[in-house]
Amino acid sequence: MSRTIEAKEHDRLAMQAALDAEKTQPERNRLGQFATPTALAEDVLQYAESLLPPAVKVQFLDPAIGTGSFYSALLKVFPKKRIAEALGFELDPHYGKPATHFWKDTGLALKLADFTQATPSPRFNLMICNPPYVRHHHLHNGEKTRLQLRTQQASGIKMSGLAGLYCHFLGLSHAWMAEGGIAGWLIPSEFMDVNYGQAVKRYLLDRVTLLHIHRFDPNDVQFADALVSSAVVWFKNESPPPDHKVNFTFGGTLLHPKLSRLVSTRALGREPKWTRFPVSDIRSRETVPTLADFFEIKRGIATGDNSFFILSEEEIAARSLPREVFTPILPSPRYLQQDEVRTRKDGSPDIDRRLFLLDTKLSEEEICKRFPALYAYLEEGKTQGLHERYLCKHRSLWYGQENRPPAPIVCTYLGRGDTKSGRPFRFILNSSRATVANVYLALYPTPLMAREMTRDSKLLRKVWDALNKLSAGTLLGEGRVYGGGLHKLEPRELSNVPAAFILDLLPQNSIPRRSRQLGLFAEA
């Protein structure tokens, strides 16, 4: 690499920093403006160079070029004589105008225009892009409809209304690619797990040949100002061959990953969570029992305002509020050190931080007559506008709570894969009458599982102990991950955790052990 290109990149970074400083963080978040770091851009272009035949002239397109981090890397990796054309689109003149001046006379054609509105020309054999990460709720309905229509025309795939702008960029780009062209997209890895990502995955499996998905270690956030886990998706604009396998890699760099695994497109078509790879093996969900076969899993209560609806014993006494309208509730995981919650004689949890949830079905008229202090407290909440908040406003009683009876086992909702204990999520045995807020998932035994627990009084403890011994990979493979290594489990995701170990804990003469017919667990 010549010193001229090094110096040019140094100047570009200074320009990028100055331009970023002129915008607020919320402005850049709303527009999805997160510049690609130099080292990452160079890693992407070096990998792209390994995918292109040596004699092929490069026709390069970046649909969201910003100040040109990928173009700078292109000049570093490819000899200038090999670059036949380079085109970039930038919607925001705040970045586009300085970048146009900065790259003049270098061979880059930079258009200050909206890529999603441009007329496609299918001549580009190297498409590299870090598209704007704009969430769907920042797109008004008319814009969503327009994007859905244009994306379907370009790629044959209709995106979900919940899809972010980056999904539309990827689909729209199909109409710009030459036959056999290579594309590398730096996008959030969440598309691999969430429902709106299904359309993207169909496109990658059906319309093109998916070559490689590299997922960066979420503990190594690629964008310091965006809490998002990133992946680079590589594909070729040609129909996939039969029995095709995709290279899934994780950690390290594109050329030197820490982990890798080849996964058939047939298996990918059946697997709803692609982030299981390359860490986890392929499994047949039809033959492997999951937690859903033994437990109904629900999110804890969303109160609408924990500070108002959840009170301590001291606060209840100080306000002379009636204890009979409160039910015990477990504190958030950071305040609950133990993994087993024992009960007091009154059914409340025997823990240091004892909290209670306001939970009554009495009307305000009844409360006014019977409990004046509670009525005054509710009026206080109204002066704060609590009754107009979304959750409260859509209840039959604005202060009424969801029906969440105490669950014998609860699981933390958020966790990290690098904890000292090695457990990203905690399973807590709850012997009390305490319910839980939405920072937990509640596990309720199915009828047949409850029957087995009646037959074996130690079964619940055995299951709880086994759950806490599950490998981190088993749980992380079902959840979703965000930048910084934060993992989350939704009820459906925890339900999908393999649970053959529970069958092994059941007596030999139990119905499930005898029949092995998993559908029995769903029966009343």
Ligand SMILES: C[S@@+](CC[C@H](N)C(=O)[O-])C[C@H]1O[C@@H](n2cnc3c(N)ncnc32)[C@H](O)[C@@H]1O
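Predicted model, so just to flag it, every value in this text is computed and none were measured. Numbering follows the first chain given and starts at 1. Between two forms, the rigid core is defined as the largest C-alpha subset superposing within 1.5 Å. First, how it differs from the form predicted in complex with this ligand.
Put the two forms on the same core and the Cα of Ser320 is off by 2 Å or more between these two forms.
Relative to the superposed rigid core, the position of the CA of Leu311 differs between these two forms by 2 Å or more.
After superposition on the rigid core, the Cα of Val263 moves by less than 2 Å between these two forms.
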The other form holds:
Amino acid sequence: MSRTIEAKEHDRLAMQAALDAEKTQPERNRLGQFATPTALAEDVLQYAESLLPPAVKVQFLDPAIGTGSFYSALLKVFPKKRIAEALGFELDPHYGKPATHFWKDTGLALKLADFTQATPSPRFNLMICNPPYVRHHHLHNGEKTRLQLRTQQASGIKMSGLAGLYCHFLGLSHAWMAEGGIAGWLIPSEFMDVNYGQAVKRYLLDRVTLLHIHRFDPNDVQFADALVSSAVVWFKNESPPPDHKVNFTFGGTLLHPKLSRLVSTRALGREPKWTRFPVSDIRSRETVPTLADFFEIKRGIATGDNSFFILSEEEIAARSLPREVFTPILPSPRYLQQDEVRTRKDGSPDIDRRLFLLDTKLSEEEICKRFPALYAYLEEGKTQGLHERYLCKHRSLWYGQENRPPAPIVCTYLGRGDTKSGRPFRFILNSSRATVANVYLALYPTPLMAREMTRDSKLLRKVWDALNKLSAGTLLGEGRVYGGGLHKLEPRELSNVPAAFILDLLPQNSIPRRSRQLGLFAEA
Ligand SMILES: C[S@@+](CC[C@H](N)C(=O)[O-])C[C@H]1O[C@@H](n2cnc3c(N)ncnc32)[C@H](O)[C@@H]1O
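Show the form predicted in complex with this ligand, please, the one above being the form predicted alone.
Every chain and every other molecule in the complex is listed next, the one we just looked at coming first.
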């Protein structure tokens, strides 16, 4: 029996590959058509088996079945006599028709229909789904409203307009689940951190019993062709018991994760970033100092068009533009080899690639009178339509820049965890007067930090050194993790990084250290 199941899976994979090859990438993206690899599908069903009571007959539903990777794994893991019913939905006949033919006479009912339009019947005790990953901006407005309404009817979740189709699939399927039934969802882990995921998280905490979230290591991407970092979310359709704890696991496989941690639903209700777990423990935010206590963190300047507003020394000279309307600006991180930027006498950075940002509050009339060459340059920008661009148009002077004074420490915030240095982010000590564009985050000392800096002239350097020694885990516990190991850090996220280590760099008698002794800041 099992040999024939293996052979069937082998044939299904061949069919899947042939059908995928007949479609273009954009076509597949439009309907979120990325199949689950066999090994993962089998892990998912094996895990599901461990969650179901042994005697119970299975009523299986896959709302986005494709060619049936999960159904195939169901047949492998469960004895035929235990499967009371199996139902699948597939919108696209390109996959649905051959799959119907392929599985005929095996007991699968495959409906060629839109799951989001189907009338629910709450009888399924095993819901397994890798829903289509279609981002919200690919959902038409009417479609979005319809989905929001139906999802709310089905589950009580009021989904944000920014929620992708996969969130609606999850909400809609609530109305198909039997009381006590088990669900396993293979979805992007994004919902765990972003605002639109809030409603999904409330559902998982309040309406059902969240059992387990396993997150795959983004450096080990599950879907070669879909660059998303995925998670498997397991829950049971019943109210959560008091003091319930959820198992968070990371890395390795679903059945053999590398890390795990139990986190109480009470703590999860308070924690905005669930991807912190299982790496980090629950934090008591009120007592642990974070970087925000020492630095105000802002994203660098969005110029509107770097190629127009940022010029080299040579370009400025060649066009006879006035130096006084330019501010030095650091080049993008890949052109900045060093982690310490020293200054020249005039405040400009002492580096090879010297760039300057056009930054003036002068009106066009004044510029016309005083600096004809600059006026001509701005006119050139206008003929390219720059002044009509969204960012430029919404400034009081279309060429005027946001106020971003030079910051003594800046941070590169899009990094790969696997770089040579092993550091996903670089902190750069900047003693020049150079500002930064939005490829950097700028760290401005808070009054507390500024005061301590006047007391210890070496403090900033010590802090910079310590920042560069922060483990990837400490920073990434806060950062969003994208597929392929690309990490992005928002100003707010960097602000939330625990920073008790800075306290240790301050003099014993400093106010923040004494505050810790008084219990205002606890040890992290
Ligand atoms: C991510 S794939 C998963 C396929 C399969 N379950 C697997 O894991 O290999 C999602 C599938 O959902 C289908 N789909 C997209 N929108 C749908 C809808 N509204 N109703 C039903 N199926 C849909 C796509 O055509 C695609 O085959």
